[in-house]
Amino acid sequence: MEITLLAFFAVGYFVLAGADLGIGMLLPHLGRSCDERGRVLASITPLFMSNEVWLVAAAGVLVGAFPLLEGELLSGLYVPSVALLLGWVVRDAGIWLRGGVDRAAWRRGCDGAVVAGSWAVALSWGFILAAMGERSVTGSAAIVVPAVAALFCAHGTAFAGLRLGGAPKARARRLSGASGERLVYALTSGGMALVCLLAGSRLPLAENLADPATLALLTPALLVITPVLVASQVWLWRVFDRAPIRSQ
């Protein structure tokens, strides 16, 4: 059950956020003016934060349930962890403060941050994909940081099909093809997944649970919280899909 657990929550935060990130390293190709960069940004400002949450999650039930591997996780892994973190904040801000201010030069900085940041989580992402099973990073990165690091704009241009109109719209329309934002969304939502799962399957975390005990508080916890994170997620897109999407 905690691995299923961790599972529904990892794979939920990369195909949920995993379109932020996208739509964030590809901000300069979809918007091309200040104004056309504030409303790609502002179809993704009402739901980061929630589906940033599904990583907390995850990270709750690693943490809880696998105390021995997350250790030795976090240890191997400490570069592109810490990298992660610091682009998880740089964009964060960015796309906080950039309403902050009513400059351009501020608003181009943010735009800034919001690409830099998103990079950095997603090439640090690649990284920790790449080293799952060996717990440190190995030769194998080489490729497949640059597929994970694809995988996640062409997830954020399908995404940015569906959410913005106009020019934006048109540009995420070459990058994700004639088919059908729907359909692209479906398949890099699918790719997303089996990344992940690809990934997490060569940990030994059935080997690394932890004592009866404490799963016999965290496992019920867990199972109360669950379905509140989605109902509150599936509420969230159901309110934003209707607003209309203003620059920030």
The other form holds:
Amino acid sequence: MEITLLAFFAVGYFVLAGADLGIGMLLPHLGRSCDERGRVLASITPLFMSNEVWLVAAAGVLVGAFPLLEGELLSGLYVPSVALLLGWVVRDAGIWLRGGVDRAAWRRGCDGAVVAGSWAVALSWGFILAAMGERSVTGSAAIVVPAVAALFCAHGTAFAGLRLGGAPKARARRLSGASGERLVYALTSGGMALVCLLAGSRLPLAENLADPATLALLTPALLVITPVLVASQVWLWRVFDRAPIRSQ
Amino acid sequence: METLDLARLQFALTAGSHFLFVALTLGLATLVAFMQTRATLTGSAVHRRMTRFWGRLYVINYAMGIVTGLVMEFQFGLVWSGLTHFAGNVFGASLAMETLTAFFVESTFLGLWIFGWDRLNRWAHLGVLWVVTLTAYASAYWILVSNGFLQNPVGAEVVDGVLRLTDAAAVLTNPAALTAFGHILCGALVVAGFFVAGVSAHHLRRRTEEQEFFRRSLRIGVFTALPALMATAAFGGVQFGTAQPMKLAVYRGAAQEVARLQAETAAAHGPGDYAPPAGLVQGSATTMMILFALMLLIAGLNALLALFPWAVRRLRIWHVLLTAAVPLPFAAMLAGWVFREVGRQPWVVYGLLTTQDALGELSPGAVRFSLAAFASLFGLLIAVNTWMLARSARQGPAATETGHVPAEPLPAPAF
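Having seen the form predicted alone, could you give me the form predicted together with its partner chain?
Okay, now the whole complex, with that chain kicking things off.
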């Protein structure tokens, strides 16, 4: 059960936040002017925080239900994990702060932070996924890192094709094909989920479960809260799929 | 420096930066929730504008709090794998509860609140903010359950070198967690009260257009800060009853008591230095107490002067004092945190696991790299946050009302 919960939140992160990351990586391609980049980012700003929080939840399940593994995994992959965190912070700060100052140079700087941070996160994921289960970065990283980065880009493009309009949409479509955006998005989502599950299946999860006395309390609590979490996210997505009401 | 010192410095830096943001976020969320409640119940336009203005400052600060919080969350596994190995069965579970029952809900609902102004009806929008505020409290509770366990490990026993949970209720009602929870919640309200009063005083002193708006805000800040400060002190006093004997002995400079506890601990755990560094423990506690006395004086004076409309309107020297006092509660918060954490040394789980043993196998080079990177990044974020807060605070409420809300990410026009 704990493994299913971990997989659920981890896959949720890769599918949802993976698209934001891909858009961040391809920001200079999707949006050519400052204004266009603003519109591209606006397609993810209401949702990026609630997407990323899936990873925080996955880390929570990991530390709660697999405490031994959490420590070994993270400290064994210290440098790529730190790089991932740094990229994450830089990227989020760029998204949050971009609208704060109405100057072109400020916005360019923030766009740069988003792009650099997104690439740092994606490349770090490549290293981490390649090394998972082996506790070291091996030769396979040479193949896995570019493949994972390409998958993030493809997924971001597919999402951009669904959410954007105008010239950025046309550019997104050039990569994903002219029709069937939903199908492309479904395929890239499947790819993200598959990569996540493949890497996760190499972890010795069953051997590292927390003590039964802890799980007897933790697991039921997590099972009760999970539908509430999913419902709150569904509400968020529905709210942002609706046009704004100007009632107040 | 050794790896241990580097790792401790990195943790102190991460926790300290995060705590600076969190203290204001937690208190300001509460005040904004009350403002919006009043606006929603009475249809009061000024309270609605207050919600917008103070809410914007809250969101700027929240954003920086969340990014430092992410780093905080991953620190335990990254650096202190000995702690997750030894205490994971207790400590890990409360962290897990924090991420799922608090952090996740809070982030999702904060997104709804920020971008929901024009998309949700006013009751739903108010409810969303209350969910954000209450989950922020829940978050603080779970974090303090985790920290309280490190201070005063109850409800668990050591089996084969690893802690096992024996009494969940004892962990959840640990006095070291509950008293700290009260202390920090009230402390956060002091931070927010001083902040709101200080920013309002700036506008009153400058005679900006928004006199009525800031007169009301100033009173809210002042009349929040005084009772919150007294409650903070009360919870702080109670905490002395739950603090470790060694911390108290070192704080009081009771040399005989320190020597006795040192001999006792050495007899039980083998040779070693079991007293925390006296300079830091006494220095941080004294700083906190002096700041408390100073704040009490200012808050008392504030509450008195705020009763006189002429003073609120044009006592400029008081306005200067109010604005200058904004950093005081932040400094007191940090000093209190240093007292709590350094005072527990050399233990990470008091009496059970030393900080040295909690450190994972890391190369000093790797920790030096991450410390330098996090230090520069957090330094930059604190500077940018302070600048953005000051800038938005100076701009006043008019900037939040044109429909264009510059400090927040732009709502998506492309949908």
